[in-house]
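Presented as structure tokens, the chain that follows is alone, the form predicted on its own.
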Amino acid sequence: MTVHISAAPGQIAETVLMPGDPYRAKWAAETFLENIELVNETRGMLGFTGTWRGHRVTIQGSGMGMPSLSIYANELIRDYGAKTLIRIGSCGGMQPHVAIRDVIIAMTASTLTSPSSGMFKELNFAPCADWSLLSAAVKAAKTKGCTTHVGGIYSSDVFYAERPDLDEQMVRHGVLAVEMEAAELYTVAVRHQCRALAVLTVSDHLQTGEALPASAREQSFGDMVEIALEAAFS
């Protein structure tokens, strides 16, 4: 038991699908695994163990933004033993080309800060995925024939962001999407010798102010989750 987490010892998987929002931690739990039991719902944050195809999995919820998703991803870590941890989540495309419902695999995530800025000092450390997951989930997503971009995306730390000028370098450089919890992920997983991924669902557009309604998104994010599950096992 941890300050946010209160699974017991042994309750939490060593492969973890973290989504933000805790229902829908709940959702995929009760959607594609087994035997499900609720780990964890301290601060509503919620978390579900169970298996998929035999293999032990934890769902849990890590809140929105990187500091709240560094709290989850260190304790998932530090002391539950976790050593896959794939963020499950929304993002706003920024590509002409990448569309709603679009799925995104991220090699790598750009950020202006994370909670791990400080670390590093004058470096600017460069978080990227690891490459068996990114692979893995590349062949599951050409499997599914799900359309899926690869490339690099943006982890904002804030939701309401007013820098038209650096949204435009970024669609000049070839980001694919505006999230807010990969960059410290993948920063926290390589520091402990984990693995990490993110693999997203465009729920909204910046540029054409396309949005995917509420009462639409469940069903096109379990695309996303299988494809998660995939690379994970594969």
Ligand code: HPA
Second form
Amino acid sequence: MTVHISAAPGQIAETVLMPGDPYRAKWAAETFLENIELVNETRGMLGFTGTWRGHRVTIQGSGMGMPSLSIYANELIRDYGAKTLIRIGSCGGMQPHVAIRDVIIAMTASTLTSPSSGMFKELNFAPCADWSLLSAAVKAAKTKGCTTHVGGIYSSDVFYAERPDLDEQMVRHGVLAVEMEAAELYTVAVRHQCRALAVLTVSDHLQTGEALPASAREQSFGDMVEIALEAAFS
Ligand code: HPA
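I have the form predicted on its own already, so could you send the form predicted together with hypoxanthine?
Now the full complex is given, and it begins with the chain already shown.
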């Protein structure tokens, strides 16, 4: 038991999928796992452990933003022995060739700041995905027939951004999409010799203003869960 996770020792699997939304964790566990057990409900941040094709998996909500994700990632790794952490979530498209519903697999994640940036001082650390997970996820996404983009994303501290100049520079430099968690996940994981990846679905687009209707989100979210599971155990 930790400050934010009430699971008993041994109740968390070495592989953890992390959606931002705790109710997505519940839906994914009920839809894709067998023999599920609720292992955390502290602060309503639901976590479930079950099996997928015989492999033990935990699906634990991370909350929104890097400070929240950082708490869960640190406790999952340091106190429960998690080794593979895969974020599954939504993102806003930033390039004209990136469309709503496309899958983004984040090779790296830029930030202005993250909970870890204070420790790096003047160093511009480049958070980077685990290659074995990344290559397996790309293969799984292509096999499923999902339109997939692999490259850099932006992990923002704000959903309601007030810096159009910053967006412009990121678009110029090929950043595919914006979300709010991956950079810190990659940094915390590598610090503890763990593997991490973010598999994302484009739910809205910064340039076109398009947004995925709520009714279509479940199917897209399901594809991400399956890609993440295939990647974790390939
Ligand atoms: N900004 C930040 N995070 C997001 C967005 C966005 O536009 N869309 C989905 N997650």
